[in-house]
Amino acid sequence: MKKTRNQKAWFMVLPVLILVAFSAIIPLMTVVNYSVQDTFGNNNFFWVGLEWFEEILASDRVHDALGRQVTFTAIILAIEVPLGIFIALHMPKKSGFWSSLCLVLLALPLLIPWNVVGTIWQIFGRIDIGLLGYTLDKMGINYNYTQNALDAWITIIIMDVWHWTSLVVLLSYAGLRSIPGPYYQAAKIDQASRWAVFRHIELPKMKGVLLIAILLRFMDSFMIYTEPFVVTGGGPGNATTFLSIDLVKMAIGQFDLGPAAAFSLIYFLVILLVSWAFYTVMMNMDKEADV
């Protein structure tokens, strides 16, 4: 028997969709317009075609920023995903005071605005007044995130891990809580090891939420701007100049609107392509689970 679908719900969300489309399409069209033209002021534009795209794709500056961005995202995912799973596995399994307390404490970093996070760690890492910088200096460790590229990278990575690991923990914990009790009872009867329980029960049941966590963390880490800009400003030198920071410098600092527009479109397409790949994998996993 063929199921009939009620389409009336679309009329409820249609105004929101129109508003979002209107607010998104107009800025996008403006960016597209700048990406294929050049201007010398006074609103005089000259058609240049794909010249800006070719310039960006061949730019060593963009290649270097992309390399730093990919390295940062890879490090973040390699740390936060396993760490988030580990913390979720060791949280209280039963609902109660302690599980609620853990969830509240884990959610606190997620509530802090990004610019405030950058300010906190900027002060925290200072040698003169920051607890971290002052302590390391007294221990004889030469730490200065404003002058040493390695120190700047370590500071930004630790900052991002502190800020966003909680998201992976909360999603992983939700996936663990959705596993029915009989699975664990059967594993206990079979005398399965802790690793076997994780490998064959918990990890497969968490695949969906883990893909969502990886997708969200990829998108955010690949577009990160506020936190590293507040802490290091992209320095020392260009050591922490990621794609977003380089794009802002190009658009606002140098006022190269054409190349910046082409840069932003390429940036957007890369993120869209990877997000589409994650979405396809998730849909295929759901289909396999339904079979």
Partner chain sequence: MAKITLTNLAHSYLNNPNHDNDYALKPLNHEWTDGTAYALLGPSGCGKTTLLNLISGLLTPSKGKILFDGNDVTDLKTAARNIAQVFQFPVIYDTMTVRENLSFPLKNRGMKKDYIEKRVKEVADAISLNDILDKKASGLTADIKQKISLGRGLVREDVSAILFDEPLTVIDPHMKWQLRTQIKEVHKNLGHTMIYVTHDQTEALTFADKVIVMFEGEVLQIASAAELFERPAHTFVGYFIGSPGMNILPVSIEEDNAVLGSHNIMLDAKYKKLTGKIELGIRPEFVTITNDPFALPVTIDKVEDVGHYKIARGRFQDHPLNIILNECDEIKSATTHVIFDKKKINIYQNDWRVEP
Contents of the next structure:
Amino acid sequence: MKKTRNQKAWFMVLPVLILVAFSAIIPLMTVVNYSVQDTFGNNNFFWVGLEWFEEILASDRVHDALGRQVTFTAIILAIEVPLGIFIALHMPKKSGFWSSLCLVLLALPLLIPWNVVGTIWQIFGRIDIGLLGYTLDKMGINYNYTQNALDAWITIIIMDVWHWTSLVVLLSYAGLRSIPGPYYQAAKIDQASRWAVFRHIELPKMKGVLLIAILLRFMDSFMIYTEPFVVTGGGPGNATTFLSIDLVKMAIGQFDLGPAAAFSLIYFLVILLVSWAFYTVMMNMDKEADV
Amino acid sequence: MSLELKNISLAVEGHLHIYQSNLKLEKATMNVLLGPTLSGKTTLMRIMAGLEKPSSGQIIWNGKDITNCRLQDRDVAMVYQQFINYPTLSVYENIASPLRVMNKNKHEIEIAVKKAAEILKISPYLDRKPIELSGGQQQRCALARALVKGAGLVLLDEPLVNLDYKLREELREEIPKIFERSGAIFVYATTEPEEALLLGGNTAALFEGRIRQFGKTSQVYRNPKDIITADVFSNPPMNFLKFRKKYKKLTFEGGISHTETDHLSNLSDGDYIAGFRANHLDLTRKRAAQIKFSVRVNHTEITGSETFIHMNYTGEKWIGLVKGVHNLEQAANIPVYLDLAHIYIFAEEGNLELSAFYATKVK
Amino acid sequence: MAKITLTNLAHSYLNNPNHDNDYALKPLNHEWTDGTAYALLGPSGCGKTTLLNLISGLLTPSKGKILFDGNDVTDLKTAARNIAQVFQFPVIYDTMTVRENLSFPLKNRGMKKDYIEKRVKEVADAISLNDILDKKASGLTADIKQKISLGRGLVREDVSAILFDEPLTVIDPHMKWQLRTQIKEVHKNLGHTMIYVTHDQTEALTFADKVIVMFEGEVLQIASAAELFERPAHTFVGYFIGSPGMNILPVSIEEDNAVLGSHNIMLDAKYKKLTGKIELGIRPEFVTITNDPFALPVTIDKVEDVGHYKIARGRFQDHPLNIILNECDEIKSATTHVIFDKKKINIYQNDWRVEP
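Structure of the form predicted together with the partner chain, please, following the form predicted alone?
Below, the chain from earlier opens the complete complex, with every other chain and molecule after it.
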């Protein structure tokens, strides 16, 4: 539909533009500025061109962090998406007391501030005062997330699943609810197995929402900082140092502004690229559906 | 009050949705836009309302060019297929909403709302929410809201299509009466020829984005300008048969020939397409001058008072509509009779050469 | 194919129905003959969809039993009843081709590959889908998708009945003719019991061998189209069928005359003494204009041109009366006279038809 042109609308957008300029664009430009300069201290900066970018792209340390990050994101998506769909499929279908109760319970983990989530699990996992740690210890299992890399990974993964699966559940549930009843009826008449119903009716009709869910989880898990930082601080050693944790160490810990700025920009571009790829796939699917 | 569309066209992404169209609508008239789905009826209405800007041409309202006027500044009311009402407001508030926008005072609003509700027979439901009403009542609420605005142009886009057919009959009778008093210009879109005929007024026959003919409804029905208009305005679809005229003789496909009748004497020799409506085929010879065709029956559909006969004549599929109940055997070969006076003669390219003789006699 | 029997079947959407009005479907006894095409016709809310859902198994009835070939299926779920259903909007599996859609029900039942191929070809021929069998189902038009829905029901040779729930709702009016014709052909060639729900009288009357007219949960009449037209059992049936519906006039009966005001209308037979609300029903098709000044006087308010006929809307003794005229007829003056074809007059007592 062609909308009627009204120039006055630009005035309504102006405050937002100013806000975004100050909170996002100008800081971003500052980062770009740092990424192409070096300093000897005392606010003395000089141009180095793309040197930092080359260094970052070649750095082993960054490669390791990237490797850990990709592994983490892959595991997270592999667990949360199927688990989320599974839970959504088993939630009460009729809207009423039970479905509302389920929705509220599911929403709770999503509402907790992220560093509180980290703190909860940090304490939960402690052998001395944490319920989980204490129980495991009493059962004879060797569990220590501060010293054992695998234990640290497992703890962080479980924490993230606990925290974020609900998002996938809620989105999938919304997608499922929008499937009209007659489809299920027809499947019953055709004597389709439960798996066939899932594969041929539910999954195709949920494609749109699932893509959104995967996109959101990808972005958030790829940028994850607070929760693992609170639990393990990136340790033991480097075991749980994901990209953003590494970046912060570089920028604030070591105060290497140049490399850190370059790193941020590369990080930003990677996420932008993957999101754009997802978006294009989604748009093409929409076009297919319209035909 | 008048609405004129001058050379209106609409192109979307390079494709023309509406071709160069001209239309002039007068005050206090009911104008029907008749055509199959995707023929451009809704698009044309949206252009009239101001929801779409035409790619070319002008819209002139009461002599003023309003092509660039905003929707909110136009004097228009619209009713949709899908009973659109504000779900959270009561019926009373729904009907009152355009008046509140016009800043009428409480007293005026009350009088106007009560009057509209009475005309549309929904006075007992003023306190209910639209979701609590039946489909017919919801549409009445939408109509009341359009009525109360007192707009000069009222657009109705297939408003009765989602109601069961008896309700449709009821409302179809009421709508012209209700809006007659307001003196507004009505534009009503529909896909059913019967509806156009029952509403009366003027009809514009649309097909694939073009207004093929506009005029008094019964005129367009009985004197279509071309094959497409004739087909659009026929339900069941019109039957066609090719024939050749030579030396005062007409030879139809399938070999039947007949001498020309008086009214055909001015038709020059050549190849033509004859078109006739389903109800003009008879199962028994009614007049000596009728032509007899031997057809093969495919099947029959009985509606209680009439029978639809689906038949085959040398490869052409025809539908006949006869009075009474006739249980004909499938694949039976039966004769059907047709009066030359009921035939519309079209050139092979589609335009009308000669209108059916009987059409000139019907008042 | 199966014979379906309904014994004392009734359904209420409320938990504790007390009296008649709480029932969406009032108690019904009916035997559906194997191989017949039935239409459930009635206005919105009359209970036709409820009845269809009870037969398909989507709803379990509050009261009564449903038998397929003598077997009690009342408590059986949809899948076990072996019916097929075509819905208001096309329900197809988007991810599959047309062929896969049609094979699906047979695959799920574990049929052999050759058998499936044979059946799919037979059904595709019957509903003219053979040249698009390998196209993806999702990109096709609504009418073809509905045919696929129908096809999925037809592939199963043992299907007991095919149920249609207002299947032409989303179809273009121009395609409705074709699809109706095709469904009828399938019925003629394959002979399934078909139950078709609609609120459109043309669809119901042209499709079905027997039409079941319903109103407010009650079945008013089950008859062929012709009988519903000539001898409607209830004034509502007279009103609902026919466009315009039957003319209803309040009268009193004196043997073989109906009396309205100062006029006598001749009847075809003698009637017993009747009490209560007595009405005379005559369809507009059977009212003829005449020049006889001793016939019934009417005033004509309006003449509507419907294309192949005209409707004259008038009044007889202040009661509305509709008359059907031929396309070329003309009414010269506002007052004229009419005769009722006495063979086509029906007398109603308290809305139900009485025999003489």
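Numbering follows the first chain given and starts at 1. Definition used throughout: the rigid core is the maximal C-alpha set that superposes within 1.5 Å between two forms. It should be emphasised that the depicted structure is a prediction, and the values quoted were computed from it without experimental measurement.
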2 Å or more on the CA of Ile271 between the two forms, with the rigid core superposed, yes or no?
no
Would you mind giving the Cα movement of Phe22 between the two forms in Å, after fitting on the rigid core?
4.0
